[in-house]
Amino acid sequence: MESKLEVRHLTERVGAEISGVDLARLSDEDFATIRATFETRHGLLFRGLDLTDDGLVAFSRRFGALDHAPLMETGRTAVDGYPEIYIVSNVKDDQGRAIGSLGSGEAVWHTDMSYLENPPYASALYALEIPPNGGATSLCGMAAAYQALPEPIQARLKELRIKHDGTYNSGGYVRQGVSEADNPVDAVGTFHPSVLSHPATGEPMLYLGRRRNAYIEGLSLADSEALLDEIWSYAALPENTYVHEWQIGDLLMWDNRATMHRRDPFDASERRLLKRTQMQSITAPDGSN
């Protein structure tokens, strides 16, 4: 049977939209197709569609391994007998406990738990509901930040590391085991690498994580602030970014090393309701096994 997959860019620098496919009924090419389009526009979405919990993991499940779901913020795990699946949601249940975490206000500039040896290669959300306004998604593509820096700047990122801050999540919260800490050079957290190499392409990249708590290896705090002050301004510029206004079925993927992302904040009166998968890592953000 003649494919009917189609790709439109949804940006100049980052995303691709994809349809003409049923995910519970992939063909290896059509998946091939897929798999390709990811590695160069690092993010993905996919529109209309009505996934169960097993659809989820199974098709999240074709990119690699998947990551157990961290504890949310009450501690508790997020959806039972589905350990990959976290559930980011500002609802409660009846007893007014969150089901989720991340609430329903801003989720700052990050790429997810950066603050490992190992971060996830990948992440996909899927929406079951969504606020009338607000809690868009953004994406902004690493790829095109490195590019938009001056030369110079460039050049002296090939030689540092950025701590990636263990201690706070996207939405402020303090992560569950680890104590409040505001000092970047004595917070929790993992250097890696501030210039990757995308392993299907070759592209250099910046590697950011989140701003609170950032700390580049070997310079004075002052000497760091003000270097990273410098390059985030570069890292998410209108250009290079996607902003993705949700709707109930939709799906949004992106790669963790090659793209950033984003939340706006939303009416807390208003429910939304979105379940996260993770791809496991290959290898660690240096290019090491």
Given for the second form:
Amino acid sequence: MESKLEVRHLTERVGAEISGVDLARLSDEDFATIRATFETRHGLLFRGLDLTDDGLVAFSRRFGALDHAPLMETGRTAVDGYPEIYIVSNVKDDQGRAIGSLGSGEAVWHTDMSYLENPPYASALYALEIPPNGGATSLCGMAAAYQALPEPIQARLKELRIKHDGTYNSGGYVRQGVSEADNPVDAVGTFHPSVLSHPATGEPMLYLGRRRNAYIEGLSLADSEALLDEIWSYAALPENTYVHEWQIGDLLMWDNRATMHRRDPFDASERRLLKRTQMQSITAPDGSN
Ligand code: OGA
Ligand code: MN
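Show the form predicted in complex with N-oxalylglycine, please, the one above being the form predicted on its own.
Below is the whole assembly, all chains and molecules, this chain first.
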């Protein structure tokens, strides 16, 4: 049967919406198109889905083995029997405990779990409940961010590694098992190259992780802060950013090396509930295993 798959670019530089396919019955040919689109667009949107936990995990697994979700801010895993699923939600259970992570405030620009040596190369976020206002999620393209940098900074960055903080999550909450720390020089985290090359396309991509507690190896704290501030001023330019206004049944996927993402705050008295999976990468960002 002829494929009905359609690809629509979401912005000039980042993101594509895929429509006309049933994710539960994808042909190998359609999946190959989806994967190739992901490699060049770095973000994918599917709309109008009705996925169970099994369906979300099964579709996510087509992109590779899944990482286990991080522990939630309450110290628990999110969904019994599904260690791969992370819940992003401000909803509370009947004992007043959050059923997910990240609350209702802003989630600042970041890439998922890059405090690890070998972070997940992609994440998929599926919307089950969405507030009437606020809570949009933005993706910015890091190949475009690299291109926006002045040439002298590009040249300098080739030699440098940046520490990706392991203290705070993007909502500003302290991660499970670590204590609050605000000195970038000795906060826990992992150094990664500041420029990656995309494994499929070879494009150079700026790799920042997140701003808080970031630190450029070998520099004084003051020099590191000054250079980071300058680099970050090119990181998420509006022309390199896609802003996603959610509808229930949307699945948004991003490449964690080729994009960063953030979330707008929303009214804490409204309910927002999404489920996330994260795809394992085969190599660490520096190319080692
Ligand atoms: C995430 C994340 C933002 C959002 O799931 O990794 O950053 O829109 N979510 O809730
Ligand atoms: Mn995230």
